[in-house]
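Only one chain comes next, encoded as structure tokens, the form predicted alone.
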Amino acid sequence: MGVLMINKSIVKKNILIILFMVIVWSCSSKTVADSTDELDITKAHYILSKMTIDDKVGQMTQVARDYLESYEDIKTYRLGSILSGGGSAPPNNSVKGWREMTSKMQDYALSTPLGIPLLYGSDAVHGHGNLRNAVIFPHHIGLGAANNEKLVEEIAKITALECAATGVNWNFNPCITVPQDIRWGRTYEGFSSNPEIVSRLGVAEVKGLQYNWNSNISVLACLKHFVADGGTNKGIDRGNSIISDKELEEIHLYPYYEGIKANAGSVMASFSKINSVPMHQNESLLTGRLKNDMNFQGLLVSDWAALTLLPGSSKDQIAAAINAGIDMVMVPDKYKEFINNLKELVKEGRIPEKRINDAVLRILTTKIKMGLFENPKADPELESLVGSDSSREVAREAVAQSLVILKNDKVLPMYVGQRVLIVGEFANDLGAQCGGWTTTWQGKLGNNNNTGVTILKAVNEALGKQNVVYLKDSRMLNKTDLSEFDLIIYVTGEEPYAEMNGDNPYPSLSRVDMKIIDTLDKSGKKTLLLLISGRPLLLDGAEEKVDAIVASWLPGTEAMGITDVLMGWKEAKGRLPYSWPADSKGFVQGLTSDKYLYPIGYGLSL
């Protein structure tokens, strides 16, 4: 029997499929959407029927770009997906460089006997963060403060466009975690500690990312991390969530119901455990709850090398995860070993072929629904739209809406002609504004990796550079005559971080911060404390020593949105998405209000 080549039009050309399509369209009483879904599934079944075990196992394998030994391996091992982890980019980190890389990879995938295109994944969690000079939006915590579904959907559409322009067709987002302890290093990836807010904004992000399937902007959304990643004991990343069924249902599962109804095409399992059971081997939740009870029809992917954290040998780990319901494994490195082990497990009967077929069918159906067979590569015409002025205006508006005014004692709004001293290195640092998942996994300080507007530049433009003095080194405060200034703005907060590196048992202002605030307090000058952070920070009494406090979270590249509010040009709409602790007891969300300095939903208007 000759080898059947399946390319962009293979299903259309096959006479059996055409006949089936005629029957469905002419005889079925179902809706057009239902009929389309059936046709997609039928196409997937047809492709599956032509697949060998090598084809199937390859589709279930996701390899990190950094660890791919050669592009030829995409063809040899029939790989189903490639990803760029945080900071992973081609040597030419431009739209063209990305497009050329992903296009070449797709060529190898399309040259396999069945010609199945690749899913290319990335964590574009606040814009296409791996792409140099992309538009970087506020992290989810800021969008939770804005609490505007239309805005979130528009941001997701822009993110989808910038991803698609580079050949990235799978965004590991939205993160619909519901953080319950701000000591967790991924708090800023959650919209809020309130599951209702997380649910609404998560749905908006799914709609925005997937808004243009079957086109040149076809991006797959991914709900993560299933489930209760934000409920771990003491906020320890990848830790153990010790919770009741009621808490699991009402807090952590809540956003997934709506996200799945919104047709999110993929879900990522969590590194964490629930009541000491690792999620990646939790069959009752991955298959029983997610796939069966919640009727999730998309593909379920593992997290980065998560299987290696399971007990037992490599083969034991793979068997446990696949049998629990994982469809695609983010290996990400030892992919040849993984492929051999998975094939052996099937041959030995430790993983039923039925489970393999179910996983591959989900992967194929997703790719077909997205239109990847028709549009597997990035469209060069999209390049001119990346980083556009209109997209940056949306980011600026998002920053403005995300700002939360916590205190204002006759300081705001600022006014033209005012003499202002700005203190602190963060005031002139795009890296600080953007935080983690920006150009590198952890993010980094500095202005060399992004195009945008710093807080200093924004204030200079608002007030006139002649009215602004910048003091980067706060140690020079004691040598500076403060009498000439009407207002002093101290910009401080947290340096960039991501995931477990951000876990902090005591998130608060630093000792250096407190010394500077003491100095400013003694000066008798009006002082505004402007915070850049991925979570509420314990103020340790600083709130009594300054005249105004503004939480700007991790605003991204467009700081003009900050001065839009500080100057009173735009309404102060932001409200706290998390309760702000009064002391360390308030790190845990959901306690009685006396543990909080400012409760969830708090925010002043001007």
The other form holds:
Amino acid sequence: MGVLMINKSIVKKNILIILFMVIVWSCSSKTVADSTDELDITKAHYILSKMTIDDKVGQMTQVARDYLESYEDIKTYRLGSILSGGGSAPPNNSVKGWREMTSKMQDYALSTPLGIPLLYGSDAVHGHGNLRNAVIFPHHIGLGAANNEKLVEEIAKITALECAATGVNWNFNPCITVPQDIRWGRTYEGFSSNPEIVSRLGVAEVKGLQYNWNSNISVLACLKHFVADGGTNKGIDRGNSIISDKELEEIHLYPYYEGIKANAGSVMASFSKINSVPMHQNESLLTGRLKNDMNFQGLLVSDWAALTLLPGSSKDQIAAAINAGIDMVMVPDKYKEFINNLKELVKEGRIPEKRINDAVLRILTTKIKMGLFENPKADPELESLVGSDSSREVAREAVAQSLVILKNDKVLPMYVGQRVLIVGEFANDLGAQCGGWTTTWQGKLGNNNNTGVTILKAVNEALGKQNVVYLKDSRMLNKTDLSEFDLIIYVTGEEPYAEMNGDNPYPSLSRVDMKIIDTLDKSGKKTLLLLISGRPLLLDGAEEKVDAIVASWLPGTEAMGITDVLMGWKEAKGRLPYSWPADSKGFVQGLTSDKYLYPIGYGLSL
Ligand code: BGC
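Switching conditions: you have the form predicted alone, so give me the form predicted together with beta-D-glucopyranose (BGC).
Entire complex below, previous chain first.
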């Protein structure tokens, strides 16, 4: 008995030694990250082995909350993801309202046999735009002008926090498009027409968004739209990019290499076509390039109802997209039909089960890596941090850094004691400042019950209200006595827009603008044209008629950043992220610089 006991303990000891040696060996030959990755993959394989075809197909289905017939369907159909499209929010559009909605949805997902949590997606492309009173940062075009990676990373961290507080754990951002034609309505979603800038800032945004994985702020980033969405002919949204391999490689694919190296966990396919082939069925780019050559291990999601734009029947469309490499489909509406079709396609052998397993593994691994199983729901503790003063300070700083001074003939800096007339309805409109993807899909004029500082308010604060007169209706300018003013600021630009509606064959100042600028010219006063726009606008000679021109892009909710620079309190650091056309030929980017009034990189200091 005693001998036996000794033998047992020796065996035990030996096993421990062997185990120890294995651990030492694995630690020396692999990084901790490698071993964690392997564990995650093993866990994903284990879950997959327990899944029925219904479970699998459900995971591959993303439904828009507006089309979800009942929360029970999350359980019945084993849905993998829900999204809020542009403007979609719970009736109680507050952090609490969101949290309650997303928590309830997670409860249904967690009550399925395998308890797989949901990914909840939204387009927080400049802050959590669907949430009332969120901090809204400058759109990417402004951040491209600021060209500051640290700042972008900080913004992304705040955005992740505000998303997480509402239960949104998937942000369809960064948009790393590289727009080559400013007629495109999504130009402002791109940091720049220069792929190097897009790439650096895109990486910073991925890092910031995914910074807190495995905590109560686990948010998945999404590189979009793969690929060459910004290369379409004449800048037509969802159009055809007729491009050479070299352009594809050096302009449009370039930021993806970097974004994927930075571990971006998901990618969204583009509505557009490349050389007439729709991206959603482009196997050689989706699977060949993205997944194989670039070694993208994350999940590839379709764009909103993008499959329905492919040729053939619904089933043909689904087969083409999934076989090309799409892992999850943003259906977003007729999900029961989609699920049925997908199951039939597998049964008929038109989609190999191997492809389905690969898609589901990618979805599961992503959810596991983020720590979603441990933190599926929004943590109520985060609520008090949303819209905080310190976050608004970061936004204000971003606005200051994004401002580009295009002309300054002894107007700037402004000074305390100066008498200013500020003209135009955009001067007092948060909706105009924020642009698309804010409160609604396309964005809209008005304050929309959001919190923020308008340009008028910022100027009032900077100069003292008693020194500022506001003329909302700019058409009244020629009936106004201007003698008492030292400076007239005209605020104008583009009304909010987003994808599709934002395409404009001739982005320029309007006729009304030109009339007002003529009046300014004749006034003999110092004049400043302050532009709010999602892209450069043709000035059609206005540049000769005013004394100063400042591009503020779509600055978001914190306009004090504008006055910080106009008053000379902060350095004027912003530089053009796109070339500013001299005439319509210059809408296209990357031409010789004589086509442009101000080339990319231009911007005055004070
Ligand atoms: C846009 C995407 C967006 C999606 C979900 C689509 O129309 O192209 O950028 O992420 O909607 O809102």
